[in-house]
Structure formats: structure tokens, C-alpha cells
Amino acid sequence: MTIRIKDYWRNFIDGEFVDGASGERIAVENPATAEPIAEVARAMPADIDRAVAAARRAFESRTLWEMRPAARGDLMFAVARHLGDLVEEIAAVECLDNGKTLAAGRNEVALTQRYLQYYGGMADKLEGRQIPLGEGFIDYTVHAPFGVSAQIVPWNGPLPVGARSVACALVTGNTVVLKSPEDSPLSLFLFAEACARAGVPRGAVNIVCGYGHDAGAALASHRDIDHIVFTGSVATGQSVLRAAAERVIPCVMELGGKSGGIVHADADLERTARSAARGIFHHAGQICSAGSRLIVHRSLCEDLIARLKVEAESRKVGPGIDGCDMGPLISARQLAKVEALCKVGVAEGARLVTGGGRVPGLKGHFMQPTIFADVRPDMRIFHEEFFGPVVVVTPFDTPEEAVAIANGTEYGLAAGVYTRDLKLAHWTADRLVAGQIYVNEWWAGGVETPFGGTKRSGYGREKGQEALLGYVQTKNVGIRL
């Protein structure tokens, strides 16, 4: 199947699509073929200045803030409708610049629409409170926007991740400058098109594509931003936080993980194998909350590994455009990183059950679904994030040991529990240190459920009602009558 997209994409600043100030461009590659498919205008610090200035003007105009909250919600519904008009174009670019299947690209649009509709419906429900101070006083609180929200979005799911942050910002009266990922930027330009068609005020949403070391750094350290939302690696997150600390800017940080699922002795092995396989092989493991560790009761270990091996080896790996089960990693750089860490695992003495390297004979950045067994907690592959389709399996003997092993990394984004015993499920969930716990189904939950990390996986929450609290500050008004 052949699909085409336009050759050149421009940044969206102050309600218009514009070239970069330097005239430079960034080549966008198809990870399934390792060939360029388009170019985008490269945003440099001068473009960041222009975008932040547009967002500042839009915020200072108070256009969004003075709208009735329900009207801000209606804007999100309108964006969702216009996004639906672009579904086939978005599916095509998700397939070509991100490696997803066409069906997965369409699902990304549906998920993004759900975020927009959810937060559109929440716009008029974020309420303050009245505080009794006694005779002669009235005191109340309101939720006030921060101002200009700087948002840096990852390449693994740019459209839904970017849109949910934009939606939270707009319904609470903030304006946005969003840096899209240079590896996979195109769907967010189509989101910008939907915002323009829906009548989002000029300058309220600005979307630019640039490299992290110049555009991203310029945005995070900009003197005129008020708030940062970041999803990415711990190392880059630390750089963002250092820049934020200089100006005491509040942040919402999601920094990845090494999420572990505990498989207790009474677990349903057939369901567990299916769920665990989806949890690590979906989108080739390029998901922050992927289930990259399994902590399995020793009595079940070999049986579950055999079932996982069948799941892994039955997956057809290849270009998303061909409808394969698992697509490519995003870049040659990412594939090399995953392969190198697999070699570390072999050298450390872990048992390679299947996979372990790139798929031979394919031109793009394809990694085999990979399983390591007999992985000890002192191994690098137990602690380091692959961000690829690699799961490591560690045995345990007691529930207490399982929890200690699961909690034994610096991350704390997600965790899982597989058991038929409800009491044991609650006991385990209570003791796991993670932002979300999945019981008997990896990724149980949805748009409505708060998502975020503990420990080095970050702080703040996205998704659900709780996310909105990360985009507002409480203002207290005390009145002497």
C-alpha cells in the first residue's frame, strides 16, 4: 500500500503556519524504511521567542480567562470535531513518521478526541470553596491559571499526549507553547490545524518543532513562561528542572519507568501471558508505562515464560502500513541502544529466551520481541529502561519478596498484580510504590484515571480530573464586610 503526505510542514505561531526564522529544516524519517518522508521548519530560539510572545499576548488579553468556562469547554468539543475531519490524514502521518499501523493511527485520533471531550466537559466543574471565618468576614478560593504553559512532548505518542496537555491548559485559562518531537512531529501540526478551524483564539496555542538542545532548552529557560509540562527521559527532565529552578517555575514531570508486574502463584496464566505480552510488545515497547519487568512466583516461572515465548514469536514484525502486529523503533539510535542493552544482559548471565537483536532482512529499525529469564535484581537490565520490546523475568518465593523486588528500582511509574485472590491483590497494591497499579490487566484504566509517577518517574498527574489541578494555582480572597 502506498500513501503520500505533503513534503513540507511549517510551525504554528500566533494562529498562522510560518517558516522558521533561520530558514533551516529538519528531515523527518519513516522508521519502517529509514528513508526521509518530509521536512519541517526548524524552530530556533528566535522562533521560541516569537511563540512565547504570542502566547503572552493571548494570555494578557484575558480572552480565554474571561470566557464562561462552558464556552472554553465548547472550544474543546469543536477541536475534537475538526480533528475527526482529519482522521485519515493523521492516520497516514502516524503510520509514516511514527511506525504505527493505520488502524492504530485512527485509534490515536479517537483517543485524542476522548481527551478533548473529557476536559471540555470538565471546564465548568473546577470549583473553589468558601471558608468560614466568623461574623463580618467572607472568604473564598478560586483556581487561577499560571499564564504561559511551556510543553515538551515525547515522540512515542505526540498527538494524544500533546492534546491532553493543551486541553488542560486551555480549559483552565492558560495559553500554550508546545515543542513537538523532531522524530515524530507531524500529527501535532494537524492538531494545530484543528485548533485553528475550531476558532481557538490566536496565540492561545503555538506548536513548533525543533531540537531539544536549542529549541527545547530555549523554551524551558525562557524568561516569560510560567509553567512547564514535560514528558521524556530522566536526564532531559533534570535539565528542564534546573532551568525551571532558576525562575521557580512549577512543573508537571513524567520521566518514564521500569514498571514491574507481580505474578502470584494463583494467577490465571493464559490471561496473564496475553496481558503481559501486550504490556511490553504494544507499539514495540515504546510506552512510558510498558510492563518491562515480570516478577513471577517460582512455581509458575517456566510455564509463564513458555507462554510468553509463544506470544512473542507469533507476532508479525514489520511496517505498520502492512498491518503488522509490531512496528519499528523510532530511530536507528533507539534500535542501537536497545540492542546494546540486550548484549549487556547476555554478558551479565541472564538467559535469552527469544529475540535479542534487530530483525534480519528488514530495512527499517525493527527489533525482535525479546524475553530474558533468570534476571537478578543486581543486573543492569533489571534497572535500566530499554524503551523497546524487551521484558525481563525474575522469580520470587514469597509475596514480601515479590514486593521488595518490584519496588527495587529508582522508578515508580506503574506496577501490576496478577492474582485471583482479591485480598492478596489489595495487599500487594497497597505496598507497591508506583503512580498507578494494574490488577489482572496491564493498562486497566483510561482517560478518566490519573497518570503519573513516584520516585524518579516524576511528579504531578496527567489524565483524569486530578490533572487539571496541575494547571491552576489557588487564589484566596478574604473580605472584611
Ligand code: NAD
Contents of the next structure:
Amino acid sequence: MTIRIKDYWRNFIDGEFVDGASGERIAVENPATAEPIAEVARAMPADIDRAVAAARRAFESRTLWEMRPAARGDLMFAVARHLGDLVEEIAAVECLDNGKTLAAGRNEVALTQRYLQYYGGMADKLEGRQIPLGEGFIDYTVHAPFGVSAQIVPWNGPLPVGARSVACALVTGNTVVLKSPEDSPLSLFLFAEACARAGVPRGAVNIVCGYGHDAGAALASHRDIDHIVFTGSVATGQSVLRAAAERVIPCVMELGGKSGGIVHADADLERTARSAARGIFHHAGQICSAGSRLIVHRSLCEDLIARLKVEAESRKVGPGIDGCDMGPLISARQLAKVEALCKVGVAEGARLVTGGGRVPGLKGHFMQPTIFADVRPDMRIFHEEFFGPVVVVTPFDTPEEAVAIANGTEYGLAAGVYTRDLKLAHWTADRLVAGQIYVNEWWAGGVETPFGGTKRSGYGREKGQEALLGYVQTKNVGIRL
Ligand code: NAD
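May I ask for the structure of the form predicted together with the ligand now, the form predicted alone having been displayed?
First the chain shown before, then all remaining chains and molecules of the complex.
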């Protein structure tokens, strides 16, 4: 099957699609074929200046802030409708620049529409407090916007990750400059198109694509931004935080993970194997909250590993456009990183059950679904994020030991529990240190459930009602009558 997309894409600044100031372009590759498919205008620091200035003007104009909150909500519903008109184009670009299947690309649109509708519906429900100060006073609080929100997005799910932050920012009256990921930038430009068609005020949303080291760094350290939402790796997050510290501006940090699922002795093995396999092989493991570790009761360890091996080996790995089960990694660089860490695992003495390297004979960046057993907590593969389809299995003997192993990394994004015993499920969930705990189904939750990290996985929450609180600051108004 072949699909065609536009071969040159421009940045969206101040309500218009524009070339980069330098005229340079970034080549976008199809990870399933390792061939170039399109070019985008490369945003440089001068373009970031222009986008921030547009967002500043839009904020200072007070257009969004002076709309009734319900009207800001209606705007999100309108963006969702216009996004629906672009579903086939978006599915095509998600397939071509990100390696997803067409069905997964369509699902990304449906998910993004849910975010827009969810936050659109909340626009008029963020209420302040009236604080009693006694006779002669009235006091109330307002959820005031920060101003210009700078948002930096990774390549694994740019559309829903970017759009949910934009929606939260707009319904609370902020304006946005978003840097799309250089490896898979295209779907966010179609989101910009939907914003323009829906009538989002000029300059309220600006979407630019550039490299992290210049455009990303220029945005994070810009003197005229008021707020940062960063989703990406810990190392980059730390450099963004240093820039934010210079100007003392607030950040939402959604960073990496090495999320572990505990499989207790009474777990339903068949269901656990299915859920655990989906938790690590979905989108080839390129999901921050992937279930990349399994901590399994010794009595059923080999049985679960055998079932997982069947799950892994039955997956058809290949281009998403051909309807395969598991697509490529995003780049040759990412594939090399995952393969190199697998070699470390073998050298450390972990048992390679299946996989361990690239898929032979395919031109794109395809990695085999991989399982490591006998993984000890002192091994690097226990601690380091693969961001690929690799799960490591560690046995345990007592529930206390399982919790200690699960909590034994520097990350704390997600964690899981598999058991038929509700009391044991609560006991374990209570002791796991992570932003979200999945019981008996990896990724149990949705748009409505708050999502974010503890420890080095970051702080602040996206999704759910909590997310909106990351985009506002409390302003108190005290009145002497
Ligand atoms: P990355 O940190 O390399 O890049 C993320 C974004 O930051 C990109 O847009 C990149 O251009 C930009 N960037 C790079 N250097 C920068 C700099 N110096 N200043 C400002 N911006 C810069 O991460 P990645 O490899 O693209 O994504 C994978 C990582 O993201 C993984 O660690 C994964 O766990 C994490 N992630 C987290 C979540 C979450 O919600 N917690 C979601 C998706 C991905």
C-alpha cells in the first residue's frame, strides 16, 4: 500500500504557516523504510523569538481571558471537530513519520478529540474560593493563567501529548509556543490546521519544529515565557529545569520510567501474560509508562516467561502500513541504543529468552520483541530505560521483597500489580512509589485519570482534572468594603 503526503511542511506562527528565517529544512524519515518522506522548515532561535512574541501579543490582548470560560470550552470542541475532518491525513502521517499502523493513527485522533472535549467541558468548572474575613471584607481567589506556556514534546505520541497540554493552556487563558519533535513533527502541524479552522485566536497557539539543542534550548531559556511543560528524557529535562531556574518559572516535568509490574503467586497467568505483553510491546515499547520490568513470584516465574515468549514470538513485526502488530523504533540511533543495552544485559549474565537484536532482513529500524530473565537489581538493564520492546524479569519470594525490588530504581512513573486478592492488591498499591498503579491491567485508566511521575520521572500531572491546576496560579483578591 502507498500513501502520499505533502513533501514540505511549514511552522505555524501567529496564525500562519511560515518558512523558517534561515530557510533551512529538517528531513523527516520513515522509520519503517529508513527513507526520507518530507521536509519541515527548521525553526532556529530567531523563529522561536517570533513565535514567543506572537504568543505574548495574543496573551496581552486578553482575547482568550475575556471570553466566557464556556466559550473557551466551545473552542476546544470546535478544534476536536476539525481534527475529525483530518483523520485520514493524520493517520497517514502517523504511519509514515512515526511507524504506527493506520488504525493506531486513527486512534490517536480519537484520543486527542477526547482530550479536547474533556478539557473543553472543564473550562467553566475551575472555580475559586470565597474566604470569610469577617465584617467589612470580601475575599476571593482566581485561577489566573501564567501567560506564555512553552511546551516541548517527544516523538512517541506527539499529537495527543501536545494537544492535551495545548487544551489545558487555552481553557485556562494561557497562550502557547509548542516545539514539535524533530523525528515525528507532522501530525502536530495538522493539529495547528485544526486550530486555525476552529477560529483559535491568532497567536494563541504557535507550533514550530526545530532541533532540541538550538530551538528547544532557545525556547526553554527564552526571557519572555512564563511556564514550561516538558515531556522527554531525564537528561534533557534537567537542562530545561536549569534554564527555568534562571528565570524562576514553574514547570510540569513528564520524564522517563522503568515501570515494574508485580505478579503475585495467585495471579491469573493467562491474563497477566497478555496484559504484560501489551504493556511492553505496544508501540514497540516506546511509551514512557511501558511495563518494562516484571517482578514475578518464583513459583510461577518460568510458566509466565514461557507464555510471554509465545506472546513475543507471535507478534508480526513490520511496517505499520502493512497492518503488522509491531512497528519500528523511531530511528537508527534509537535502535542502536536498544541493541547496545541488550548486549550489556547478556554480558551482565541475564538470560536472553527471546529477541535481543534488530529484525534481520528488514530495511527499517525494527527491533525484535525481547525478554530477559534472571535479571538482578544490580544489573544495568534493571535500571536503565530501553524505550524499546524489551522486558526484564526478576523473581521474588515474599510480597515485602517484591515491593522493595519494584521501588528499587530512580524512576517512579507507573507500577502494576497482578493478583486475585483485593486485599493484597491494596496492600501492594499502597507501598509502590509511582504516579499511577495499574491493578490486573496495564494502563487501566484513561483521559480522566491523572498521570505523572514521582522521583526522577518528574512532577506535575497531565490528564484528569489535576492537570488544569498545573496551568494556573492562585491570585487572591481581598476587598475592604
Ligand atoms: P528527549 O529528551 O531527547 O527529547 C524530548 C524533546 O526535547 C524533543 O522535542 C527534543 O527536541 C527536545 N530537546 C532536546 N534537547 C533539548 C534541549 N537541550 N533543550 C530543550 N529541548 C530539548 O527525549 P526523546 O528521546 O525524544 O523521548 C524519549 C524520552 O521521553 C523517554 O525518556 C521517555 O520516557 C520520555 N517520555 C515521557 C513521557 C511522560 O509523559 N512521562 C511521555 C513520552 C516520553
